[in-house]
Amino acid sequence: MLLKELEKFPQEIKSFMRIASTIAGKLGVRIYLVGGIVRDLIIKRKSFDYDIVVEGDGIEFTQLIADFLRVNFIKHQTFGTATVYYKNYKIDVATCRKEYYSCWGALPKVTPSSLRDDLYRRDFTINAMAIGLNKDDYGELLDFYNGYNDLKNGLIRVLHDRSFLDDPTRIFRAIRFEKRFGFRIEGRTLKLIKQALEEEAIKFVDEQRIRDEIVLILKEDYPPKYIRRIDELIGFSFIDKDLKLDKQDYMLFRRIHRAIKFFYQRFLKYHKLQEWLIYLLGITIKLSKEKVERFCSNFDFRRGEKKILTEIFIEKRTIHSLKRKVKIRKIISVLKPMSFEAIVFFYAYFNNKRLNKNILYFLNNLEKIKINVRGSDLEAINLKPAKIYGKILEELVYVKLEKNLLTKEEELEEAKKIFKRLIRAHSN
């Protein structure tokens, strides 16, 4: 019985489950808490995923809950699933279903089924347990596939021999769970992974699905250990056939980890980093710009992510100038166009004292690079033409730092000087 563990849920979730249980009883369907939340309850690990399955019509059931609670929900008719937004929580509800795979790596076709079938379609035994939420089994653990023992013994085990052929992305998930929990992949399961890799099963999966798994892995705590395990089991030929990692790369990944921690300790005022992108930069930096562009296109990265991953090659050339003592405006002109992810990456990648000193100067003073003068101020003192205001204000940023300007009046005086220089330069 896990009733005591359920009582540790936030009050809003406990309330939601009791209401759901009552509605299920009136509707004549059975409901269960499933998946990662059950696993995490058993090992007393904090979890934020609340997944419920219904032996019945999941969407109809969700509609009744949403109406009762007067909250919004989103339905996904094709998959018989829905999402309820209650208080500050997101609860996913699904119809119990059975899956059929038409070929390796394809998305499954689903049909309504029983709880036992629904759990059997899942990736590993430790994720194939459920907790009853019905009046007669509230808080009771249902474990058809020995997941509880595997969880207690620290084993990652698939439920059937075709698991990695049906869905090769489970290979990445096996690595993720193995390293997250400090478990080991059970012997037969490891053999099935190797067989699937020999059959090149990963090639049958849409690249976008592989991308999603890699992003999840690189978002885990201390990604270097996950990267090493991917390299050991799979390699990185799915990114590029010539991509191979070596000892220097793993030293870089460790430096990236330290650089990210240092960044957060010193510069909490900045927005949160996309840490996973910095590690991905560490993996792809060995490739050519053309190969990374192809990788980004094939794996359908977002525009901003692609920009960071590809522009690093141009930035890598320009940042070399900061390996020596340079003027403030040079530091700013090189680093200001870069993403914070690129800056932190270069801090780790080059590991050069002078360059890192220049980066730290830039980061320490970045928030100070604010000028009080606006275009309207230049217009008020009759500086024309207005089309050069942008250049004046850009130059004023550098001058403000170099001369340590403190007041708006000082900035306006310098703006007039910059204006005269620009007009003189134009007339010459």
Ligand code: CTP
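Quick caveat, the model's predicted, so the values are computed rather than measured. We call the rigid core whatever largest set of C-alpha positions still superposes within 1.5 Å between the two forms. Numbering follows the first chain given and starts at 1. What changes on going to the form predicted together with the named molecule:
Annotation for residue 11: C-alpha shift under 2 angstroms between these two forms, rigid core superposed.
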Contents of the next structure:
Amino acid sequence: MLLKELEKFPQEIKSFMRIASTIAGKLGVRIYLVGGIVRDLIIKRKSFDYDIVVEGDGIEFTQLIADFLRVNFIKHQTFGTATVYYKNYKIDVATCRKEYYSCWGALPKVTPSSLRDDLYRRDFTINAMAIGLNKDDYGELLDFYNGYNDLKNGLIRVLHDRSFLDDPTRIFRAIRFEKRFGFRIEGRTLKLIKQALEEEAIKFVDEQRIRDEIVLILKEDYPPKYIRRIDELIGFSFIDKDLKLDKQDYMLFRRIHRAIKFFYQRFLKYHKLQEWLIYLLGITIKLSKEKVERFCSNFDFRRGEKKILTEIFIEKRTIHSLKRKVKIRKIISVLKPMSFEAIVFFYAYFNNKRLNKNILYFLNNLEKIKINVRGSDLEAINLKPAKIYGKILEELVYVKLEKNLLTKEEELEEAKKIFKRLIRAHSN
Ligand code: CTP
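Right, the form predicted on its own is done; let's see the coordinates for the form predicted together with the named molecule.
Full assembly next; the chain just shown is listed first.
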């Protein structure tokens, strides 16, 4: 079958593929477009990752293209893969390979091979199709494992029975594709998932690989439905043996979803939220701080992510005070040190009228909280000692809000008054 959709690729990609095709012909290797891009092309979904495989030496082929186009590329000699950067696109090139798994969950041993073998080692039939990019098969769909029909029938199906044992992270991938596309995990595949889980296959996988899958899942459009499916099929004992979700938790996930949407509309046009972390907070808040610390270390979360996930336990105590009517300076002093992720989380978590009013007040006034006066301005008017500048500027934030200061001059006048007050208080 010839895929007309190839014509819909961006112009730069089309010309890249034509050039790649010519170079492959001259070098005497065969090249194919593979994986998610083929699937997405058929279902007309936007896709950004271009994966090419080469029957032959992938690195040599990439070197020739990069030389011809005068662009950069990075090679990963041990895997026989390379990445080309062309215009605004990233194109991954790999040597067709066969994989052997020496033990469960470990990374496979790899040997060069044919397209058919390369596709056979993949996760699901819908991801195991290719498009020829050679003179004699340009634009032709190569579908050895019936992926096209599964895609049309909405089925997630493995290529062979050992798939989940070879790579148990595929259990999470099955859920991701099932929910993303509104597909169904085909009967035998579901049985194989259950068997792999019974054999505790997930325990044999590097935690970091599971973390990557969880993050990808929580980055999908509506994570609550993915969380429910993980709960149904796998459970959450891979995070902590006693972790179980209940009805209240699902209500929280829905509130988180609404809160994120609301905050983006109202305030966060210029802030990028790590939405996935807010959902993860919704899961880990059920554990103790010590358990979450252990989870973050075992799964090797980044320092900033770990900070948000663990500091929530202390912040949960301080934010309680905002459930009452409080002074402006209290609202600021409690919320200012918090991440936006934590603030949005608490908005959904407590779902408390007064607290949420205080949060909204804080965010509405966020621009005003930024003061124009800097330490250098205080130095310029000769205020001494410099070590109290921090205190002056902190106090200035509150005064700015209380007195509704508008200009930098007004701020500077107030700064002088604060300075005098602080010096007086110090000498008394
Ligand atoms: N793959 C696999 N087993 C995995 C991960 C990936 O077989 N555990 C294969 C699949 O053929 C997949 C391809 O490698 O299509 C590329 O992987 P990735 O970029 O993670 O998947 P996509 O299918 O492109 O998914 P997405 O749309 O989420 O980017």
